[in-house]
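Just the one chain here, the form predicted alone, laid out as structure tokens.
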Amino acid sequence: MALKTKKEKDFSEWFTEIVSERGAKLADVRYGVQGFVVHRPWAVKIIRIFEKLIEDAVEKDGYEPILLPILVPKKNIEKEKEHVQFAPELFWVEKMGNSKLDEPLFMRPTGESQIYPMYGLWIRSYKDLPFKKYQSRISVYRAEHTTRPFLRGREFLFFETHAVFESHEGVLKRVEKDMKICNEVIRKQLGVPFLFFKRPEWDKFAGAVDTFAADALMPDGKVNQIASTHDLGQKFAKAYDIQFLDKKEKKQYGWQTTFGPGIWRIMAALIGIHGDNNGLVLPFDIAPVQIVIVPVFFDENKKLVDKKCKKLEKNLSEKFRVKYDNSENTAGWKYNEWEMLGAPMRIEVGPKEIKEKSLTLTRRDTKQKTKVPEKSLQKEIEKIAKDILKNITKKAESWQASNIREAKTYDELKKILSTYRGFARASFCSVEKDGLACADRVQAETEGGKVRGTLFDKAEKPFGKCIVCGKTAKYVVYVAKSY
């Protein structure tokens, strides 16, 4: 029941297969509208678990949930001149029943144009600040040209925080905290490594002062932007009239940030980075079913084994998400199915285990089998659960580190992006507007290699002249192909 396509030979086809009916049955593209996919139960369960981790993290940091309508008045997108760049990507609603609307409505592509008019009504005083709200478990809509489940869609799952502060200092501190949330949830709990960049001037979010983003390296050497946070300065506050009375009773415009962990993109990273040729490999805490119990018996001892499995399921369910697979499928079929779904542990129960008062425990990541005395089972599960996360994280981080290469010449840069892919680290003249010509040349001559930016959390000194134009280099940038 292993996947037909080998991950190391054709990642693109492997990814398509594991997502589809032939694999872990995560999404179905046969809905009939391009870019709009059906999320199947296993995918929804995984997403809800890690999305809850993000919700808990932002709420712990003082954010409160809100939920706004899907439709937005046309006038709202026109208020922020740079944000109007979203217009070609919008889906429009122009009729209600048989009647034409007086004003067209667009379906949200992101939350600024729908949330900030409300912030202008809700915020009155410095006492209201910082004002921190978030939306989760919603969809957004963009007219993307190419689509692929969990990587790019015309409808995709979305999470966004929006904060307003008294000063720019609050914004900069917020960006650092957003990066810490990414690190705590995505890296430490999901085992997905990434590099956190400050994007170049020409690659900012529409209307932002600065954009910062987390890029995870996928097995095909392309980068997957799994989260972003934006310094919006006062641009949107002025466009949407978000003002507050300061301590001197004077009106001031707020300073804003927005943070977006990419729910779809995080799911893609979990699938692609940890998965293998037998299916998904999930961190223990993220798996919808953490432990599957599989009975192994002959007809004469079926009742005995069944009774033991039910008791074991009941006892373990007090602490873990457990499934006793008592279907009529063969034991071998069950092993393959639960490996495909990425269940972190499998417990086999047969007459031998019952007699010896021990259980055979198999971990998904390494396929290693362990005989565990029944009285020590819970402690062993907890120990292996931690080790699974440690193991898959170490493997992913090692792979990412081995695919960051230093390019000292332009020819080396092109070779890295065409032969090895991954990140090419290079000296660069500028990440302001005057560096755009060099960035455009790189993108054109490497078939899509883009300057991803400079490391946010580490200052790096150039190790030569600008790799493209030969002028004095002021920065070290990372270049990679992306989705």
The other form holds:
There are 2 protein chains.
Amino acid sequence: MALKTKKEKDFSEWFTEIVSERGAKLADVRYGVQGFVVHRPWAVKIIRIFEKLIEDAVEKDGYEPILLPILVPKKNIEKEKEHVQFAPELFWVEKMGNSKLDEPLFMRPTGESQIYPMYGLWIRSYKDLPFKKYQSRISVYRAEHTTRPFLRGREFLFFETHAVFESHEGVLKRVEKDMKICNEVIRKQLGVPFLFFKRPEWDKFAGAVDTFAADALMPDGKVNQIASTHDLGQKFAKAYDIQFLDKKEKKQYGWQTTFGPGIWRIMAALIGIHGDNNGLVLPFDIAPVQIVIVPVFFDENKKLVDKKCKKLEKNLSEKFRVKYDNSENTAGWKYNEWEMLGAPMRIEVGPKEIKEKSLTLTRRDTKQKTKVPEKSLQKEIEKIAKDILKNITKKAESWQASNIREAKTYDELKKILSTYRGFARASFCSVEKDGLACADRVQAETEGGKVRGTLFDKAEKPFGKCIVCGKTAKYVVYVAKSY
Amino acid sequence: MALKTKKEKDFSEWFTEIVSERGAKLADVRYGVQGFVVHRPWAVKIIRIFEKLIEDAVEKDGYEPILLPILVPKKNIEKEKEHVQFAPELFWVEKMGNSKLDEPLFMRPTGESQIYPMYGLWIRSYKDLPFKKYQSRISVYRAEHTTRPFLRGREFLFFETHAVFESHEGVLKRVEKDMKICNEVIRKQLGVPFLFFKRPEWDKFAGAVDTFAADALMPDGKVNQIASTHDLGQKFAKAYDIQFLDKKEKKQYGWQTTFGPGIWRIMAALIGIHGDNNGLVLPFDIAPVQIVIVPVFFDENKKLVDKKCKKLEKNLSEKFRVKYDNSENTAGWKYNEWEMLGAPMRIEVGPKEIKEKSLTLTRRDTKQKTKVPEKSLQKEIEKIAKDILKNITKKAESWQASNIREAKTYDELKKILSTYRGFARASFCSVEKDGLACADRVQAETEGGKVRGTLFDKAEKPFGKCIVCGKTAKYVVYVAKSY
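Now show the form predicted in complex with another copy of the chain, given that the preceding structure was the form predicted alone.
The complete assembly is shown below, putting the previous chain first.
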């Protein structure tokens, strides 16, 4: 019951399969509308768990939840001249029942144009600042051409924080904290490594002063932007009239930032980076079922085994998310099923285990079995749980590290992007407007290799001239193909 | 800082005020699109808490979460001939960017037409049954004419379970369990009483065989339908081709039921029934902040008090949701603010309390103060928490009981509905099709009094002839005006 496609052979097909009916049953593309998928129970459960981790993290930083309508009046998008570039991507609602609406409404592509008019009403004084709200458990809508579950949708799950500060300094500090949240949740709890970039001038979020983003490397060597945070300066505040009275009772425009961990994209990373040919491999903290109990019995001892399993389920449930699989399937079928779903640990219980008062724990990531005396079971589970996270993180980190290659010449750059993919690290003339010509040339001549930016948390010295134009290089950039 | 409007004087205006900026800041109607409101943090937090209670309850009953797209292809609504009556209420999406869509899409008014085609794909055999999924944390869209936050919206929060059984018996048992969930969560945890009815033939959900619903009585004597559950028979299964192979390998249509606790309507009941002229009154289990700590100090002992409050917050946070309000507002201002928000308990901490090692607990519902030795604080909080729920439930229950009045004559019925409102209990000829004429007459002659149905959980004997037509009465019905 392993997957038909091998991950190392055809990652793209493997990804499609593991998401589907034949795999872990995460999303169903048979809904009948392109780019709109049905999330099935296992996906909803996983997503709820890590969404909650991010919610907790931003709430700890003082953000409060708000929930806005899905439809936005047409006039709102027209207020910020750069942001209006979302317009061609919008889904329009112009009819209610049989009557035409007075003003067309669009389905939100992101929250700025709906949230900031409210900020304009809510914020009055410096005492209201920093003003920090977030929206989660929502979807946004964009008319994308090619679509894929968890990677690109016309409807996809969204999470956004929006903060207003008294000064630009507040914004810059916030960007660092957003990166810290990515580190704490995505890297440390989900075991998904990434590089955090400052995006080049030409690849910023529409209307932003600066855009910073986390790129995770997928097993096919293409990068997956899993989070981004934007310094909006005062641009949106001016467009949407977000003003506050400062301490001297003078009106000032707020300084803004918005952070968006990509719920779908994080899910794609979890699936793609940790999964193997038998299915998902979930970190313990994220798994909807952390431990599955599988009974192994003959008819004559069924009752005994059943009783033992129930007791074990009850005891372990106090600390963990446990499932006693007492369905009518064979034990072998159950092993395969729960491996496909990525349950981190399995406990087999049969007459032998009952007699010996010791249990066999099988971990999902390495398939390794450990015999554990019943009385030290909880402790052992906690130990293995940590070790699973450590193991899959290490694997992912070392794979990422080995896929960052230094390109000293333009030919090397092209070779890296065509042969190995991953990141090519190169000296580059400029990440301001005047570097765009070089970036465009790279993209055209490498079948889509894009300059992802400069590392945010590490200043790097160029090790040569600009790899494209040969002029003085001021930056080290990372180039990669992307989703 | 109490509310300007008195609840007992003008409930409708009081409700508008408590929801608004001047009250507990729950929803903002200034968004700019009729029937679409912004949920502010306090409302989102309350709703998340009780939504989770319902999620836990249905998951305990074996339901799993799914999440479907917000848009549905036009053809889907046309499959069930009665359900298609939703059509005039739909919001239509016909344009993506600048291009017209091949097939118009509508925003879901409820989930049947999008979920059941998937059920048709997912269900294969009797082994898949009962098949139980639910959708929560979503909104639905209906072109309503008059709209009000939490009572009637063009966009409103939704929760729906959808189960498929092998037989009609499964459906009937499920209806009883749905009522039990209403009892356990809405009545016992939220303290909101209701009557559970079987709706008359003419007031069923579009396409249902039978509809059952919970009506809560609001303080203005109008009823608020807070939940409903429907016996769908095999109607939708036939329309959407939901078939399973039975044990004899014969194809059968599934028997279905759907249950919908009204998230918005429950919120309206919580606000309206428990609230008073100083603001919300929240049951302890539902309150986002269960205990607020307010420091009372002079400049010379500020540090000491601050330290004590922090310690108290830390200790209590292990068990409860606690907020130490160390903002710069005065203590009096804080008292008012947290009363408006309905925080169930307040602890004041000043030098005196520190010295005496005893604290003053003020409960929100009765304003009663209790002096508590610090060491028995946790126990006392738990005791008072229970007592708050008991007290507000009792108040609500006795108010509901005193607003169910027996009508022996048609004049009495009219008088009850015009003078007292609440429920009028009356003998009635029929709740099948042939009773509609009498029901219509009641509605026309009582400014909207509607026959809500017969009690689901109690067979009642008529105590006279039909109150309208004078023919033999087969039922006791409850008549009320409604939202």
